[in-house]
Amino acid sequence: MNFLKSIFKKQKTIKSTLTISSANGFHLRPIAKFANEAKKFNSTITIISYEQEVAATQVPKIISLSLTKGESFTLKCVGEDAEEASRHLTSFFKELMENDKEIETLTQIDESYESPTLNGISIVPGIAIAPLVYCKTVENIDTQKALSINDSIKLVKKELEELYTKNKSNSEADIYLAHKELLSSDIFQQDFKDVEELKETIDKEIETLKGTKFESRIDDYKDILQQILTHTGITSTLKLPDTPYILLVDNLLPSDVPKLVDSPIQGVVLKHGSPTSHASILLRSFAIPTVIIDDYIDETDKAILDTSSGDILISPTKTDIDKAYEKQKLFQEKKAQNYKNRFNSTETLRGKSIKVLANIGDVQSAKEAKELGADGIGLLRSEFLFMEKKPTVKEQTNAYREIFELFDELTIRALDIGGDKPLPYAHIEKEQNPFLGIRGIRFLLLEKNLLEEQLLAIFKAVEEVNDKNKTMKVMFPMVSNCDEFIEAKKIAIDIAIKHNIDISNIEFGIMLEVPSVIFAIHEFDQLVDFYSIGTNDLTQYLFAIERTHASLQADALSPMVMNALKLIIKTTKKPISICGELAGLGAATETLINLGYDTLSVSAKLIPSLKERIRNV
């Protein structure tokens, strides 16, 4: 009987249906993350779509499905840990979709120049005035230190892993992981007898992408090929000018972009490409003005690239040049002023002071927020410590202390997990409606040991920092009634008493994201020290639309959301901030301030521009 149970357990099959909700589709970067996550389980995990079944660990095979927004696939997990794998990967996929924001298209304005212009699609904002120069590539063959193809593949994988680890907090990190996962797929696990066989193999994969939405991924295969060939003794080097220039190029490989930064490049004109290509993402991260123009353009001694209008002028007049220099000066001054003023206090034109805090998710992003001028931390998402394994109290304490030392004001959110975001070591029954189930405080009050250990670690970190001038806040997520807060606060007090820790300088509050709280603010005001509005979830629950839904979307700028925010701030007497995405939207800044909100918490990269925008309200 036990033997039969063992066999049955090993053969357990769990299926679930997942829907692509990202406007970008299920593309290379999230696919690579998903495949990397799937490798952590012992089960056989596959993706089934349109009668095709492919391994969830094989990036090229998933890419070949060309799954776009609104399409669904079946996640099939077979094995001993199938249930755990299905639960975790379902949650992980939803997070991938939610965090995979659509790349905004630059709004182009009409501009009048004297000379004729060619118009294209603007990718990176800016103005460049310099000669137009075609990209030249020099190939060199040196077999003296050449490695075999298979050894070269292993070395490139190692290099990509190191780059990913080193740049985890930067936009380019996901590209390195994506390339590493491509190299980890079956097509690169064979013994290649020569370079031609390698090229033929990659060409076959490229053919499957032609004509699909993910055709831009072809450049990733070409990039990987170039990196492998470098270690076999075949190098391709970009020959770049040593004086300012605007680069004309048919295509750029992702690994080419960092090389441009060390040259006096002023701008890039791509003949082929897309706003979502990995080269475009890197060009944005390095702020190199870029436009895509599918036309032949002659080299010239002086040209103007104006991405505000998407224009390139091959034969500008003196008037055009003067105008471009003036626009360039204003653009650079505004950008420099925003950065220069990032540490300054932020006041509106009427003299109202606004705090601009940062939303962070780990130690590295805390340091970035400090450098970008955050007045404090409005939301420290503590989940980063818990996702892989259960952290010890000491591990938590060390991480919290390192972040606490950086800021005078900091709000840490207690572990926000459960339902749609399970932990591999905490059992939660699968729910039909996880967004309405065991989440946040509901999970923490069921898994009290996790909450107790986290609170102890927070208290120890505050004690070790030992600075009474710092404002430290603990925030409980997904609170929907007063009893939940009362129980959580009692646990906190009991922990402090048990370990003889003074927590008199720690405040306790809630994430206001469940609509029921709006109708009990008078009661909550008697209990909490502060509120922080999580507009993402609040909007989700106001409209009864899951925020990761593939086709339904709730408008965060809706008058109904604004009316809810107006009611909240008019009713409460306690300090209140906004830490959802709404706080970073340019269209919402003036409205939020006029409603009375004086504390906004956003992604660190938005801080300099948000502060400058506030100064003009």
Ligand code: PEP
The other form holds:
Amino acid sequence: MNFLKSIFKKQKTIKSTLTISSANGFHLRPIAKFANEAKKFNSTITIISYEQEVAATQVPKIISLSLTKGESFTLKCVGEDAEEASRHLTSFFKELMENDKEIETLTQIDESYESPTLNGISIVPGIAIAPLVYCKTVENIDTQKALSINDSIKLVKKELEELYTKNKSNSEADIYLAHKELLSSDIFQQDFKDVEELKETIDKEIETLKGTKFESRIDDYKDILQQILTHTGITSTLKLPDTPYILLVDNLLPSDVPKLVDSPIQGVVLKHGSPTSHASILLRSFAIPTVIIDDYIDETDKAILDTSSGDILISPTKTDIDKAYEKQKLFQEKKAQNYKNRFNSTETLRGKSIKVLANIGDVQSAKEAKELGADGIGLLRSEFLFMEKKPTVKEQTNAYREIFELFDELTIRALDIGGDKPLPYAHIEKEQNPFLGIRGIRFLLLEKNLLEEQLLAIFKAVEEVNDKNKTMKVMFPMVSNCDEFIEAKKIAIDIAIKHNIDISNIEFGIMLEVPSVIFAIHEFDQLVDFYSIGTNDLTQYLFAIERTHASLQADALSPMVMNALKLIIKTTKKPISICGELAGLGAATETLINLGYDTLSVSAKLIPSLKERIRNV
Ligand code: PEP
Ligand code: MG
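Okay, that's the form predicted on its own, but what's the structure of the form predicted in complex with ligand PEP?
Time for the whole complex; same chain goes first.
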């Protein structure tokens, strides 16, 4: 019977077109995340580009499509859960693209050293003064406890899974996931009879990458090979000095980078490399000053690496060495000072106090924000708690309580669904222009059950924490007129009465992200306790440029946005903060403070440097 049922199960086919909007293209890390996500569905999911159709779970095949910014592909889902898969993967992909920031390039200035210099591209800031040492890889063969190749592959996969889970909140986690997904692809699911066969298979993949935009991924294959070989008894290790040194290396594999940290390393000169390679990303996350150089360079007893100018000085004069030490001291003092002062109050030079809050998505990121000196949480994007499955009221209460226990001030944004963020288990009609459709509060007022449950969970968390000195704020997203707020607030009051919970200390406000609100501030002031400006959406709607658009980009720093912010703060009498990306941009800090904004909510890792910047305004 079951067999018959399965034959007649409805096989749906859903196709959608997705466009690469990240300047980095569809590269290994987002591909790996996408493949990992595609595996969660029963449907057969493929990616079609220029008449090539490849499985969405096969990382090497997707890489070989070489999809760059502006190109589109068709996502095809065939199966019982095709609709759900297509909806979820479409939104997941858009989020991947939006979060795949361009690698920040360091500004390089001209420095007047008297010694001859070589100039490269700086990728991790800092100054190093030490011998420049060429490190070779030493191979060692010990087959005593060696595993077979296929068992080694399994073990490396397990190790990568563990590393990914352990580092989930760090930038390196995506690299471990990428390597794990590469290893899970079909090319590694064969019986390898010997090392040669494994090497040949990997070489074939490497060949397909040569000359493409994704050439730097060759190192990832080499890295995987090295990790597999280690368990077959063939180890390759970089021989590192035990006194301070600047590493001069031809090619650094991602898995070598964490090992450098245990040695007295001062800096790295990469003879071949790219700012976007995974080794470079890891060097950045371990903060090891690094320059890439495309010039002849050799070992020397004394060298200076100065990333502010991208200079490498071989056998520098005493004057240059003194100068470099002075610069190094200032650099380190500044960095240490930012971190040390992260818990201190933040006042401008004229003594104006500014609150720096964090934007977070879950309990883990709340803990990270606490450690980085957040004065509170200005935006909990609660939809992240809802993405995988619908959380129960109890699960939500626990998460909100845990976060509220950490901070005196917590602003929870009610579920912000719609636009590019569908909920896999909620029914949202397909719309022509989803960013102009059933989003945020409009969705919540249609799905009142979800809103009621969330509000109840928040109220229960406040009751459980039971601390009158703490402030819980609830904020509704995408509000465009007063009626929406009135209706949402009424739902909140009714829920509180029904469950006999005192909510007199809870504040209710809105995200100010739809331009219509600017022209009704007086009316809103009569209703809301506070506003938080979502500059990401406000900019999108001011310029009528979709925030995920592949080729158009609205300028959040434009005088038009600043004029809107000026108008808002001049008009309202209610507390107001900014929680869009603009709040964390270095180029905006002084202007925002001068306009009168005194509460900025930003991604946690920006907090120490933003606080220091404010202290100098
Ligand atoms: C915003 O729109 O600026 C904002 C902070 O919210 P989100 O980016 O989650 O839409
Ligand atoms: Mg928004």
